[in-house]
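First comes one chain, alone, set out as C-alpha cells in the form predicted alone.
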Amino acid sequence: MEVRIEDLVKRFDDVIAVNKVNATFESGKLIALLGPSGCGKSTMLNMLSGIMPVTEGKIYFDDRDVTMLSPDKREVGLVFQNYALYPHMSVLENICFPLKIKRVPKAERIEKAKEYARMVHIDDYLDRLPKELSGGQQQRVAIARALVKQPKLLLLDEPLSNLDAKLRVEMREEIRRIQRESGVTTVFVTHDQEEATSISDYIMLMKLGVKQQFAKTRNLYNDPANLFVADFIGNPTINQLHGIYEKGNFRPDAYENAIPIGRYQIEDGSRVVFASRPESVIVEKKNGKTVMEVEETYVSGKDTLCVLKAGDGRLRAYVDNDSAPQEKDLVSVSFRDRGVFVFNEESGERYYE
C-alpha cells in the first residue's frame, strides 16, 4: 500500500511538532523516520496510525483519505518501544488477541498465529509468558501480533531501543527479513542513523518538525541536501572546516594556505563550511601542495584513521596501514571529487558548482 502525506502539520499549543511535511512512501518499502529527539518523527507515526489527530494536511492510503479515520479502520499494525505484551497471556494468546477481537474463529486464529510465529522464529515459545522471554523474543512476539491481522501498513516506534548492542544488530536484520517476507509497507522510527541506514529503503531525516531530506538511503550520504544532513549521516562524522571562499579557493580559519575546491556559485568573501568525508581526503608525502600536520593516528582494521590539523579545524582521513604517516609528520592533502561539499555557514544551505 502506498502512503501519501500532504502538508502535514501537528501543533501542540504554540509548539509546531510537525511542519508542512510532504512525502510519498512506496508500497512494500521500509521507510525510516530519522532524527534527534524532539524532531517530530514519533508524532508523525502517531498521526499515520490515527492515535493522534492531524492539525492540518491530509494522509492517504493509496487513494483513500484516512485523515479523519480512527485507528481500528486504518488497517495498521503497531509495535511500540516497550512491546506492550499482555503479561498474563502466553505467546500464542498474545499473537491471537487481535484476531480474537475481530471474532475470528478459534481454530483459524490459532493457525494464523502459528504461521506468523514461524515467520518471526518464535514458534518454539508459544506456551511461555512474556516474562519468560528475552527482550529480542518479546519484540518478535510484538511484531507477530502486529502482522497477524495482515495490516496494510506496519508502524514501528523505536523498537530496538530497549535491547543491548549485539541484540540490536541481530534484530534489525530480522526486522528487514520479516518486512521483505511479509511485503508490508513499513515505517520505522529511530534516532540511530546506523539502524536507519542498515535496513531501510528510504530515509526521511527530520529536524524540529521539518523534513530535511527524503531519499534513498545512500543518497543522504552521497548527496546531502544541507549541512545538517551531511553531519547527521555518516560515521565518522563528516569533516567540517570553516573559512572564506575566494575565486575557487577555500581559506580555512587560521590556516596559512588556500585549498583549491573549484568554482561554486558563491560570492567572493563569503563565510562557508567546506565538508569532506574521511574516505574522500587523500593523504600523500609532503610534495609542496596543501600541507597539514598529523596530530593523531588510530588503527582501524586494514586502515589507519589520521587526524590532520588545518588551522582552527581538523580533518579525519583514512590511509592504508602500509603507507600511514606518523604523528607530527607533515603531509600533503588533496580531495576526491566525490564526498566533498560546500555549505553556507549561517544557513547550512548547500552550494553547487
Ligand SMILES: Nc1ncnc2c1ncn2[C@@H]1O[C@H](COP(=O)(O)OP(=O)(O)OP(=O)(O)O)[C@@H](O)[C@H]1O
The other form holds:
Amino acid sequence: MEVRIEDLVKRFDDVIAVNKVNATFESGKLIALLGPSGCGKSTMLNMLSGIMPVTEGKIYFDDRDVTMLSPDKREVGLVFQNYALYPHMSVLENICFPLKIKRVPKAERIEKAKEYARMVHIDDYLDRLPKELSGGQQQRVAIARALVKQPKLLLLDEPLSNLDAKLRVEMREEIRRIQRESGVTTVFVTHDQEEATSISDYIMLMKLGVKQQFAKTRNLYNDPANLFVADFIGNPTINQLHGIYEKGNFRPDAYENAIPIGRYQIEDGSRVVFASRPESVIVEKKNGKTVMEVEETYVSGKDTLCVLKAGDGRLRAYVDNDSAPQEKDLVSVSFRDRGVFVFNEESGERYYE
Amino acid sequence: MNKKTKRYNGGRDPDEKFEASMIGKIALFLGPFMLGIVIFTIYPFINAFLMSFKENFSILRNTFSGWGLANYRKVLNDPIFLSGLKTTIKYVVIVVPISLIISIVIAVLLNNTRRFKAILQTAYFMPLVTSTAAISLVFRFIFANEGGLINKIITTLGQTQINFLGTNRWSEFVLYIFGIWNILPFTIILLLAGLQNIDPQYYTAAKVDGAKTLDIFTNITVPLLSPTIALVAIVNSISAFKVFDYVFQLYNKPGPGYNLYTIIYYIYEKFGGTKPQYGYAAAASIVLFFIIAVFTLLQRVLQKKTNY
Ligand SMILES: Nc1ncnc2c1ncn2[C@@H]1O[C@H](COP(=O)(O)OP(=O)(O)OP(=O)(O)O)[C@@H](O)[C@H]1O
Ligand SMILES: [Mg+2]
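Please could you give me the other form, the form predicted together with this ligand, since above is the form predicted alone?
Shown next: the complete complex, the earlier chain at its head.
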C-alpha cells in the first residue's frame, strides 16, 4: 500500500513537532524516518498509526483519506520502542491477540500465529511469558504480533534501541528479511544513521519537525540537499571547511592557499562551507598546488585515516595503509568530483555547479 | 578491610560496637509498640488457643477438668454455631463479589474520566471518612417504616409500605446493601491504585491491534488488574467473615428475628451474657481463625500466580 502525507502538521501547545511534511511512501518499500532526538519521528509515526490526531494536513493510504480514522480501522501494525507485549499473555496469545479481536476462529488463529512465529524464528518459545524472553526475542514477538493481522502498513518505533550492538546488527538484518518476505510497506524510526542506511530503501531525514530530505538511501549520501543532511549521514562525518568562495577557488579561513573547486553559482566573496567525504580527498606525497600538513594518522578497522591541517580547519582522508604519510609530513591534497559539496554557510543550502 | 568488601556487606557496617548500640536504639523505639502487641494481640491469642482445649474451664476460679477437644466437639455440633457459620458464609458470598464488581466498574470509570473527578472522589471517599455508626443511622432512616425515605416513595407511588428493618427477609437485604456500601471506598481506592500501575501503552497497543473499549476491558484491564482484584477479594472476604458491627449497628441485635446471627455474634455471646462459656467461645474463635488463615494462604498463592 502506498502512503501519502500532505502538509502534515502536529502542534503541542507551543511546540511544532511536525511541520508541513509532504511525502509519498512507495508501496512495498522500507522507509527509514531518521533524525536527532526530538525531531518529531515518533510523532509522525503515531499520526500514521492513528494513535495521535493530526493538527493539520492529510494522510492517504492509497487513495483513501484516513486522516480521521481511529487506529483499529487503519490496518496498521505497530512495534513499540519497548515492544509493549501483553505481560499476562504467552507468546502465542500475544501473537493471536489481533486475530482474537477480529473474532477469527480459535484453531485458525493459532495456526496463523504459529506461521508468523516461524517466520520470525520464535516458534520454540510459544508458551513463554514476555518476561521470560530476551530483548531480541521480545522484539520478534512484537513484530509477529504486528504482522499477523496482515497490516497494510508496518510501523516500527526505534525497535532496536534496547538491544546490544551485536544483536542490533543481527536484528536489523532480520527486519530487512522479514520485510522483504512479507512485502509490507514499512516505516522504521531510528536516530542512528548507520542503522537507517543499512536497511532502508528510502530515508526521510528530519530536523525540528521539518523534512530535510526524502530520497533513496544512496542519494542521501551522494547527493545531500543541505549541510545538515551531509553532516548527519556518513561515518566518519563529512569534512567541513569554512571560508570564502572566489572565482572557482575556495579560501579556507586562516589558510594561505586557495583550493581550486571549480565553478559554482555563487557570488564571489560569499562565505561558504566546503564539504568533502573522507574518501573523496586524495592525498599524495608529491608536490602539488594545495599543500597541507599531516596532523595525525590512525588506523580504524581496515582503513587508515589521515587528519590534515588546513588553517583552522581539519580534513580527514582515507589513505593507503602501506604508503600512509606520517605526522608533520607535508602532502599535496586534491579532491574527486564525487562526494564534494559547497553549502551556504548561514542557511546550509547547497550550491550547485 | 578495604572499602569494596564493606560495600558487599549489604550496606551494613561490620563494626560490632556500632551494631550493638543500634540494637539498643531499635529496641528503645520499637519496645513500647512490641509490648502493646504482646499484651493485646499475642498473649490473648495464645490464651484463647489454650483456653479452647481446656475442658469445663472457669475463668473466675481459673480451673479446668483437663485438656481435650470437648469444646470443639460441642461447638462444631452446636446448631446455633452452624447456622451462624451459614449466615456468615452467605454474607461473604453475596457481599464480596457484588461489591467487587461494582468497585471494578467504578474504578475503571474513575480512572478514565478527568471530568467530575472531584465530585466522584468525594462521593466514594465519604463512607471511608464517616463512621459506620453514623452511616447506620442514615440507613435506618432510609429504610425506616414510618417516615423512612424509601417507604415514603413507595407509598407515594400507591404501594403498601415494606417493613425493611423488621422482617427477616428484608433485614437481610438491608444488611447486604449496608455491607456493600461500606466496603466500596476501600475497594475502589485499592483498585484505582492497581489501575494506575498499568502501563497505558498496553491500551494503545490493544487499540492498534483493533480492540474496542469492551475488548480492552476484558482482555487487558481486568487481567492486568487481577493481582489487585485477588488481593482485594481476599482482604474483603477476611473482613466479611468477621461481620458483626454492621448487624449490631443496624439492629442492636442479630437481626429482627435472630436471623443475622454471625460467627462473631456467637463468640460475643459465649464470652458474655449471663452464662458465659469461655471454652466454647475460644474454640469458635480458633475455628474462625483457621477459616481466615486458609484465605490468607490462598491470597499468597494467587499473588504468586498473578505476578507478571
Ligand atoms: N504529548 C506531547 N506534548 C507536548 N510535546 C510533545 C508531546 N510529544 C512530543 N512532544 C514534543 O514534540 C517534539 C517531537 O517529539 P517526538 O517524540 O516525536 O521526537 P522523536 O523524534 O521521536 O525523538 P526521540 O528520538 O527522542 O524519540 C519534541 O520536542 C517533544 O518534546
Ligand atoms: Mg521517539
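Please read these numbers as outputs of a predicted model, since none were measured by experiment. Heads up, when I say rigid core I mean the largest set of C-alphas that superpose within 1.5 Å between the two forms. Residues that one form lacks are left out of the comparison. Numbering follows the first chain given and starts at 1.
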Exercise. If you overlay the rigid core, what runs of at least 3 residues show Cα shifts of 2 angstroms or more between the two forms?
Worked result: 300-303
